[in-house]
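Given as structure tokens, the chain that follows is alone and in the form predicted on its own.
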Amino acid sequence: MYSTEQSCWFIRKVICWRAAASIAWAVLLLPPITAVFVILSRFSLLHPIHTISECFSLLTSASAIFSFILLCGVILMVGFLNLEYYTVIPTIACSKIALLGQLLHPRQILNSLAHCIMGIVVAWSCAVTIGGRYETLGYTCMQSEGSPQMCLNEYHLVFLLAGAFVGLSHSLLGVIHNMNYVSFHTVQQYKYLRFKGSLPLVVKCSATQALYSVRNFIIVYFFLGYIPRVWICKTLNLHLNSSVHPLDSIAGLLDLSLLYQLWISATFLLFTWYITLLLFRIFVTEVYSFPVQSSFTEDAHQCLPKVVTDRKPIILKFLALQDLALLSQHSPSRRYDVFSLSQPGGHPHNWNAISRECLSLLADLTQRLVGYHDTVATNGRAKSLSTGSERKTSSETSVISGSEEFMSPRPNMLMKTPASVFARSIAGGPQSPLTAPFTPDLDSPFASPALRRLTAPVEQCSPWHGSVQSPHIMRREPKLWSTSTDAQVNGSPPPPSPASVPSPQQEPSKPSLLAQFLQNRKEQLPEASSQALFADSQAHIWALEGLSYLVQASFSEDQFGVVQTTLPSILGCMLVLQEAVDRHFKLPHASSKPLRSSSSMGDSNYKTLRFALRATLKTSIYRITTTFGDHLNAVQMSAEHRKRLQQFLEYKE
């Protein structure tokens, strides 16, 4: 087993350098961006030539150079936070309580505090650059007694507070929209083309978010502006000029010049941060080519068969699977190395390692889908493991047995379903409820007899036995996606007789308003739960593409027949996964395709990963069946799998 230092070589030698390159480009782009901001903030239609010359002299002044140094420091800090908080598997909150927990996490609080400080620094630089009444926090004013004293410049204070507010809003929206999520583009492009194509979106998102942030800040300052104003005056021993209208009034906030300067400054702040984020995404997701095999033993941990099996860092595994999908399509020489035999010994170690890891990933996803389906098979209610094992249908049994057949001997999988989807009970025992995002069992003495009849077990002779219930029947159940808090650990008791139902006088008291509020906030969002289930499916998509293209190429390139020995396992694993995916899409919440939002810099590709996986899975099976054709009749498999495979051979799927 390789050491931790060897497994993290990719972070030190590749990811850190890519992050440094993205930060360097962001710093190089800062001067032209600052020049555009200065022109927009000081431009005058009546005196355009004078404005341009004034802007040029301002950009070369000592204060502008000092502000530029501060802005470079902010860019470095933003780049460091991007490197620290990025992820290739998004964290999807499946309930409002889970989202609130993410926002109040100590790590996120530190991130928000850092963005507030950076927002103040950028706002101060903007105020100094604009000059005039926004330049300083204090100024000399004359009171009624005629003695001069230092008064508070509320315009400068508003700029600083607006910068902190925009920074805080940006940090919170980053959690809500998963802005730290880094996705991999399907179409490979040069970095310059990706940057140029995304630039209009960055401008639009910066201007739009700045407009909403300034609007929200004006509302907050109108009601609470006196608090920071009084605190700053007492702390810095400043006075308020009675002859100037305070800005926390309607007359003070309806200053169009102030609103315009705030909007331009907020747009400049967000644009520089979004440019840094965009460059980081482009650089860190650049394709990396791993050697398939090496002549030196000390470099073996950097080869594709070893890298693809690594569990950490996740970015390394994703780039390895991406490289596998690309080499399987476009590189015959590297495919030859995959199909080659080791010397001495004549064993296909490269192919065995790659195929075993890909099959392990697919089998893990199959198990997760089967477990998820168990929780919603009975009108969306969570079932105990003991109860679920007694009520498994024949189709579910075949899926689980097929998954176990192709599982890797490694005990722990890399890709796990987010904890927000499969949240175990406090007991945590082997018979604890599998999940908690759904309605509790109604097998309590206080359950309605009508609802109990709807949720009764299906008879063996019923046409519903062994199949997914109709969505129309599922919609009869109220509160289909509420959290299970009273599910029993040791299975549900038998339904009580009508005589055992207690009288209305014996019914328990209603829960308190706080308990009802928390229960409503914990209700599961079905769409989010399905997205969380497929949050890491980009790895499975690459595994499917890599396997299917390698199997297709083996028909003419595999000289030693190493692929044919595992062809039954590959086909069986794909067919089992196909059945599990089909059953998942029969659920009412899984078939609705969410709309992609174009008004945010948050990458929403994870919302449609389940549809991409379904299409890739079907295409991969067709890729194999069209290549081998009737030769697949000689492959050993179960009768159920052969019947399903025949549907693909006849193009009926």
The other form holds:
Amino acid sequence: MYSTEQSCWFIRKVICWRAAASIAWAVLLLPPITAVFVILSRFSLLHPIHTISECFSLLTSASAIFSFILLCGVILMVGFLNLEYYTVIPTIACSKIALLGQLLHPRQILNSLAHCIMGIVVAWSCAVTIGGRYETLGYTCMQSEGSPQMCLNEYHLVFLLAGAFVGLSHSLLGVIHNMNYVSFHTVQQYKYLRFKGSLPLVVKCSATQALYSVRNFIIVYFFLGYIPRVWICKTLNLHLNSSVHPLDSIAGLLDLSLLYQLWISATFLLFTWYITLLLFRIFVTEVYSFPVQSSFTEDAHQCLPKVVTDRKPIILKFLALQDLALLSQHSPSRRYDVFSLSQPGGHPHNWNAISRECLSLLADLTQRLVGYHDTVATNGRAKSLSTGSERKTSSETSVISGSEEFMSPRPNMLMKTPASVFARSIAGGPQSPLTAPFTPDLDSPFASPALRRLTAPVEQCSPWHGSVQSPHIMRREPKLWSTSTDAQVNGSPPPPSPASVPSPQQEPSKPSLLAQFLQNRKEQLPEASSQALFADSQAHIWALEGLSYLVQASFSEDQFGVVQTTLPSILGCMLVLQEAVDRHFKLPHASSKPLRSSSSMGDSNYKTLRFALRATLKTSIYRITTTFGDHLNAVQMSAEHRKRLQQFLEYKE
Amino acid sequence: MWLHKYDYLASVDDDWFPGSIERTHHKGPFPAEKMCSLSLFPPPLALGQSTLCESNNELLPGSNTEDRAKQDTSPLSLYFPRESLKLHSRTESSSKAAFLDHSETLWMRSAAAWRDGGLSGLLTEITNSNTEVPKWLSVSSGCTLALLQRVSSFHGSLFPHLTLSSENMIAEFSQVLNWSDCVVRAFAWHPHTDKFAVALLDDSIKIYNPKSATTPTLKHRLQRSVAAVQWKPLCASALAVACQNCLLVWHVDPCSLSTRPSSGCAQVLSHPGHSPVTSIAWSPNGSLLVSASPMDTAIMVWDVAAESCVPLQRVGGGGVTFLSWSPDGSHVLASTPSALFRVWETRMWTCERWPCMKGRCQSGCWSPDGSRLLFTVQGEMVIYALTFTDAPGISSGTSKGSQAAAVVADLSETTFNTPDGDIILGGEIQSIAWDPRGERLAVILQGDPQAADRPAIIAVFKTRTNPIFELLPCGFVQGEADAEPRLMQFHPNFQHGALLTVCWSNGRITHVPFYFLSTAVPHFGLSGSPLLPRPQERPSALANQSLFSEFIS
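Return the structure block for the form predicted in complex with the partner chain; the form predicted on its own was the one displayed.
All chains and molecules follow, beginning with the one already shown.
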């Protein structure tokens, strides 16, 4: 298809190169990090000179070079996993069971496994580098009868297990903290400066996270340490040295030197991984400047007006919108291109494409908010009506005033949830289960058949399912606000036409006890549902900024008056959205501020996107009203909108 | 004098023609003679008269009584007598010793000391209670404490301002003259409407709006020692407040009838190590807020809605004292406590370093188009100018600036003969402000608080930025006999010229309008003519003499 071809060019030409550059930098940074690690791990206060010379000789030895090559391999792998698993729209688990589903998703299990193995590799390298008693798994020991035999070196084993544990917990925490989420910054900085600015945070995060992980590991090892020990002994035919304390005792674990080495190794491990992640985020979110129009037709699909409307690689859409917001703000020459007319014909194709796409994005959000507001009771939980009693299977479409005109015809299935609108895929088909990373689906072992039957119709009735639905047909049963809707539930792609959604005529079956228990666990967390609603709002923020700056600039720069024709619909769309956002923030859970944790590498930007959206929306309307002032009285609009606009003109909002 | 951007002394360019008095080209680092701008000014008013307004190129005096009568009727002229404010007689820390229960256990006291004073507090506590702790502990903590003090005193000797208490630090670096003794500590006009916020000595903020009867009073537990307030542009409600320990962003609903908005209406923005905040600036497009603290070498760029910040760290300077965002949004001036300031470019947030020779940059202001920066340096009595010309189109990152700053005005002390005796005006500059049309430039001169004949005063220049930059004398703005100006701000969108709002030392806030026809903005019949009749342009001989003009070569 055409669209897959397009997605290919961007992923192939830009994203992959960016990822490769970030991995290359991470590999380049590895030698100094390793050197610092070696010095810290072997440092002794009493012989500082001796330590340093020893470190130098160690760094040039063959074993160090071998383990260094291994570490490079690990970095490559981490970088590849970053590229494979990143998302620009976080997957927000709206209930505890959804989170569990995310953790047990096969794709996630694969990720955890990979991190476990990489953790073992890094820990082995660390153990070899530190040397001394940690170096080998087996050693010759004298048994009581005097015959030498191979004994298990428990220190080495502890290192390997700690590596695996830290890797696993890194992977699991990554899901909980949405570490694969890549956020875009409002403050543009050069890559080097951004990297330098975030470095202290990375050091702090890796040190504290390593501390917690090592603590948890020691607790686990204290209770369960004998299992791997016995297993290793059995498989490798090693013996336990009875003259040495076992390490899963209090005395064994209170070895300060061991704890320090464990901690410093875990810090090293996490630091290299975090650095890779940080570089990946910095490189991927770098501004990409799309041409507004090209003189060659074969490049037309790479131009901004075309790219903005693409929805396949979502990163492309985001970068295009970011570029739109920046060009509308900073670059008069590119704005000139936006306002220009096509050469034969004299149509403002560029402006039309851009404004239509931005408006349809905003209309989508409006609809989503209206739908959410109608389904949710004032306490933020789902309205609980008797199950199935008023389940309607109609697919009637009604129209939310003022928004239908911006709906561009597009495949219906792409508009259902934030996750599915922007489901990222690398040249894969949209229905491949691997395309939506971490999407909790009902194929996970926690979804009982009964539950699956219960939820399937619900998914059909998501408020943003179908192009438009009237609010009154959406009051149904408890709703899942997890973003886990879509094709995986039905197994087949929904029909492309918005007007003909066939609904399975299903009688509600009596839920089993287990299903009820699970249903309770599925009770949505109110704030999370609000977060999920705005999960992709970065796109809306850029659309608002881009539109409002362009409209502002059009006051003096638009020679042909192309913006004037769209001004009423832009104002109408923004005012409708403003109303919907205002209503949403009247809900008690929507305006509660999330706690910000600064000591985590997970980007919590998505938690505050709704506030950012609200502020941007108001500022955008004000930007237009202050620029145009009383001229807006000449714009055609409904009386209600005019009243609303008057409030803005008088600075009373 | 002035250092070149690249660290060598620069001469004033030939294009920069310094003044019309001497008409000498200054070559070399130091000007051969002083050019005195103030001598061309009309003499100040007699005692007991205060400036009413500017009309027909003259500053009109008003006698005290009629002036006051006029002011009392005007809804926006305010008077805050010092006696009316309920002040904190004692700060919390000074009363601590009187109330602390000394019979607490060592652990409790240590925990309290850790909470209140951090590591040094804990060490002090352990050292002081040497009877209860083992000897080695008290001795070692005493040694550590001494070491810490040595280190911090060394650090303090590099950057002397770090030893100041936070109140004194705000007073030192504030734009307000004599901040600690000031009844009105901060003032901000709303950028779009006729309302303004006033921060008072009792740490409350009042919002006045001529169109509404209610004057909301904002009070917050964390709102102490307000150094600056500023309204968010393109927003009706958000007001940022720079406090001693944090930043507050109030959301005051303009339609609400409540006179005491709850502290839930305020967002608290804080970052460890970033206090006291002495300066804030909103970006003109309303999206970002920057804040500065003399204790922190980084300036914070806040995304207020998300409550997240990006620190922009640069080595050198020892802190950031004053920020000013250019009206076109392209540059931010950030001055440091040492003889260095930076001009940030806001697209990619890179900066230019500008080292000064003598002292720190005390104040600065931008021309309306953001192309020209005027600033003053502590210890010097002149105003410098820098020009920035952005290359059109996609100018990424680096902004092309001029290579050296030029002196545009010399405000050294000048003696005026008045009927009440000689008075000496001029000297160091506390703050400067440029009106939004770029036609009037107001300067608060510090004067000498000890000497009666050297009062602080506001000098106003006429300026022209198009086609060439010119500076002409306008006059002095004076208040009542016993009042000296403390802080001033121009109204952001006054229809008939410029409106300068001045807060005086006696707690009075007055507004001085300057009526003129703007040369820059074309006037339509609809937008209204000046209020006062203008029979004819009657240029006075003095006012027409140009102090500074930039010749086009």
